[in-house]
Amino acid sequence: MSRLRTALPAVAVAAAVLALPLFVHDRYLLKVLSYVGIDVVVVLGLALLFGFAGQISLGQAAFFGIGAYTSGVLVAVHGWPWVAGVAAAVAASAAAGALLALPVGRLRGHYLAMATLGFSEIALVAFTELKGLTGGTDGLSGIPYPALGPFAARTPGANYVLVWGVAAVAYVVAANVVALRPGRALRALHGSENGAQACGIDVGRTKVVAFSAAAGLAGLGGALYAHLVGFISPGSFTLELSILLVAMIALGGMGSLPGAVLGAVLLGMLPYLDAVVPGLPKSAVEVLQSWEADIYGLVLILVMLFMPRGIAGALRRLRRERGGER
């Protein structure tokens, strides 16, 4: 009983969002949102690498380019199926994460962070350089709707549930990882490498999996984006992106998914305000997206100043500190 307690909100809050579009017929604003949730995605599988486990990754824009450009090559160039394409997405860019942790797996702090990035840069090297198969800085165009047989979700409402529900199973997914014993085994990652092996964690072991973990599921984000906007190029998958996605696990909550969550949807929508916020002056718009990655940045540093645990460990203080006025 107790269980179904805590779970009626998150099941109350899914049912709101993936309803939405029946109430909301703004194309823009759909699409909008629908690129909030692909970053909801690919925060989830970060928030277990770096969130949970501590390992700092600026390698994250590398794995959904993979993810982006498996699934957009297979089914655009060789007509693959959609959910095919998508699943060669996934398990090529889990596969890159697991190569990518072997090496790297006994560094640690900035020493780690200087090797992911690293490999972001040589994957934008790649996506560059391989112009026979992603086309290079023309990009790939003539990538087609998510389908599945003759049903094809071509509309803004159409990819927002798509989208969104791929997301709350990715969400349920995440949430059973971190309550189980693998979850566990993150946190005592985090806390200690030395301590997690004194307990008979498998540490090298559980670093390839977190990294292919955080892959898989950016690989993934990669796919969607890849199918929802139709063409994709090298200038989508920079260092820039990789920062972002650090930033959200910041603002959220480290050792939290909703945290994650929540960090994701205000940071991915911040260049869109003019379609959530009706009548916000066009300057103004204008000037947030120029200075986009500068307000990314002042986020990290604000945060590590004044709210180091990001919203989440703001919320769960207040709430204690309440608790104990009573």
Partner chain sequence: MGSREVSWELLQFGVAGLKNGAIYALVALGFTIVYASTNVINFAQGEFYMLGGMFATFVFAHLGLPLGLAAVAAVVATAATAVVFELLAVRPRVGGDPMTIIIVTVGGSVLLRSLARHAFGSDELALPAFSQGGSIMVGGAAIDRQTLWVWGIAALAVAALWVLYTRTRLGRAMRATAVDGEAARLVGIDTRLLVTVSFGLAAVLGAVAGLVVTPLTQTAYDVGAAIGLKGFAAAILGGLGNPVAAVVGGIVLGLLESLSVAFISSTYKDAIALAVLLLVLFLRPSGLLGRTRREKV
The other form holds:
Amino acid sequence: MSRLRTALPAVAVAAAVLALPLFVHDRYLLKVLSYVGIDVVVVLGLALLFGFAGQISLGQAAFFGIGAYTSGVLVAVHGWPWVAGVAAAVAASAAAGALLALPVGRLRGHYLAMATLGFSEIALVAFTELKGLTGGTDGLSGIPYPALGPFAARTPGANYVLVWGVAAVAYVVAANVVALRPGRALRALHGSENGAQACGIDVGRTKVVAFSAAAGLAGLGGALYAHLVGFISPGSFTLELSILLVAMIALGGMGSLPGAVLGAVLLGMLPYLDAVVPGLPKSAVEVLQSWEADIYGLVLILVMLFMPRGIAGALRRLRRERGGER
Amino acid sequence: MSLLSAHGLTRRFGGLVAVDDVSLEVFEGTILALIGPNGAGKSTLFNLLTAFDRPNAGTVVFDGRDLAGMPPHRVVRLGLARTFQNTQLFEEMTALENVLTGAHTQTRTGWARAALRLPGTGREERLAREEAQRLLRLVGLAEVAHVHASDLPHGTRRLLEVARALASRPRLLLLDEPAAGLNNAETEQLARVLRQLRDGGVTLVVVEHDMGLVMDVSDEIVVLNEGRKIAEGPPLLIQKDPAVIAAYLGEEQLDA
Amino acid sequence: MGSREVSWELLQFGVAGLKNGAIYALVALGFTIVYASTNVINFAQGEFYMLGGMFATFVFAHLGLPLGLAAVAAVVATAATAVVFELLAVRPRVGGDPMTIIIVTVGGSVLLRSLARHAFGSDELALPAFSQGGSIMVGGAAIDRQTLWVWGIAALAVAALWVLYTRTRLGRAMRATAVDGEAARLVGIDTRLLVTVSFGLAAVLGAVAGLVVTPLTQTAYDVGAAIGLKGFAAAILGGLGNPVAAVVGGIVLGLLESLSVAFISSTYKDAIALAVLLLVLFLRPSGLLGRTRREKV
Ligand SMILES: Nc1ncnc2c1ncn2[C@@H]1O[C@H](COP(=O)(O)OP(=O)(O)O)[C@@H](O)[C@H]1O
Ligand SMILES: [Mg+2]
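Given the form predicted on its own, state the structure of the form predicted together with the partner chain.
Every chain and every other molecule in the complex is listed next, the one we just looked at coming first.
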């Protein structure tokens, strides 16, 4: 009963988000929002790994790319059904994440950041050089829209519903994990590895699972992206994307799923602000897009200086202080 | 019967022999106090006994099982829990969540079951919460169940770590300086808890500087000095042991 | 006769390796110096290299200063940028959660790179060679004159750093802080100031490296990330925190890369540094010359 009551607002939000195309017919806006939905899926994974378990990854773009290429190649080149391509993408990226975690799991802080960054650069070399598979710098084109049997998501509205439906499921799954025993194991890693071991938590294994989950969600996002855009090339899977994802977590707040979603929405919308702000002059958008990276860098610095726990942390503190006054 | 036995444990750090050929037996249902001046090697010995560190020589056998090569989290599963001299709490979690995390080995919900909230996960969570609340009451922290560990005062943090260790339902519990920083009331609470635990069947090894507490609760005392075991026996004998008194001269009074 | 040609060819690869190695060594030193004062890796280190080259080309081409002055101006400007960055963004978080500083420097690297793009454009920029004339032949191997400049200036920078470390109070304070920051603070060393100084020094080394290779490689706003990775690979290959190890690591990495081009293919030249980075991190994070340190619980 009480579970139903707590779930109700979330269900309402999800329904509202998913029903949006009934009221909004602006194709550009729906497309932009679909990109943001993909960001949300990927960021949810990083939230588990970095936000909750405290394991930084500057290599999420690689998993995003592995997912995109896996599904793109299997569906566009080998004619696999879309679902199978996406499933393979998730499996491949999750496996890559687990493989990376095996050696990387012993590393912490800047070593971990550098190792994941290095891995990501190697993946980029692979995307570029394995021309037979990936098309190299020319990219891979002709990736079909998502289709389930006779139903294909060809319109922006359909793609929007698909992406945000996946995002909603991913959110529920992540929220469940975080609320229960596995989530506490993740947070324990962040708090104190010694303490975690003293609780009987297998630190190494937990890291492997966390990396693998984060990579799997990044791969899922990558697969969605590939089929939404129809064309992928190495330029979409660079360090910039990895850093942007970290910035989303930092802005939204470590250790908070709503925060992560908020961070993804805020930073993901930034270059397409004209889609939601009517009347925003084209020149303003161009300036915004041109200064996009500067803004992301600045956001990272400013958040760390003035709001190290991000928006969610600031709100939490506000609430605690208010509670204290009462 | 001896629940834990260590033989010839030695641990070197470079030229320093932090633990030097130490053997000891911990008998079921007793409280063993491990005392010695700062730097005597007590914490290092704790790390060896709980597999957080590997000895250069010697063996540790818990409940008939050799711990050699076993990762520390497996040791916890066997029923051997510990606290740390520098508390290793999960600062961003509430006191209750810390204890819940301590119940990791006593609960089963994995990623898949949690993700889908399969039947049984809710029940397990509820039972774990009830048990965690009970443990918090036991150490006198029921009031602060929902306070973040980082916001707790020092003495409370140590008690919380004890509660967290208890959540794994240990048969043997090793406490590293649990009374450090506790005020008198808290120390009394701790002494009460320790006796209660022993009477409930938990065997205890306690590193402690508070001699009042040591003499009060322990059945047996082992004295370390410069990595070596220099004495062992019941409290009354240890108090009079000349070697022990010599080791402590200038350090601190035996009867605090 | 054939074998002789092969050995000249090898020498040629060796020259290239030592040239790149000298550059990596300078960047690695930058990492090491900041690490010694903060215990954190400065992810913006590669951008100092980029700024050195970019400032130099700008000052030379647009302000018309002679090459030597342009170089000095570029080094000063880069160091000033680094010091301002440290004072504004790093200093408030020094001594706190290392992850915060890591993220700040990651943000700094993105910001500096993008600002450079806006200030200098996204084209590749060039600088003339420091001295005119053809290559110098050593038997069958040709050594570019600019390569001699690279070696000379790198050697000078390392020597200057050595004098600083061993002969000055500042250097001794830096070494003391590297060994034990807490103890250094207790004996009255201003460790905060040293963090600022270390960023300035790291920027000087990065800028010097960046501008001295620009005549050979050209430069652009986005060269920082790759050189940062290589410099870090060199630093960690030698052993993080040890200046001698940084130099050794840089040279070894440069030679390894060259050999891989000689024996495998140039396609994967850039992947060599990455592979070295990952292998060292996985197998021996303390590096070739470093000692393993265990954490106390
Ligand atoms: N990881 C370590 N590396 C080097 N020396 C250590 C380490 N751990 C402990 N020591 C040294 O071993 C000795 C014993 O330390 P410890 O076991 O902490 O003593 P106690 O707990 O009895 O105060 C001390 O001299 C300490 O400095
Ligand atoms: Mg101790």
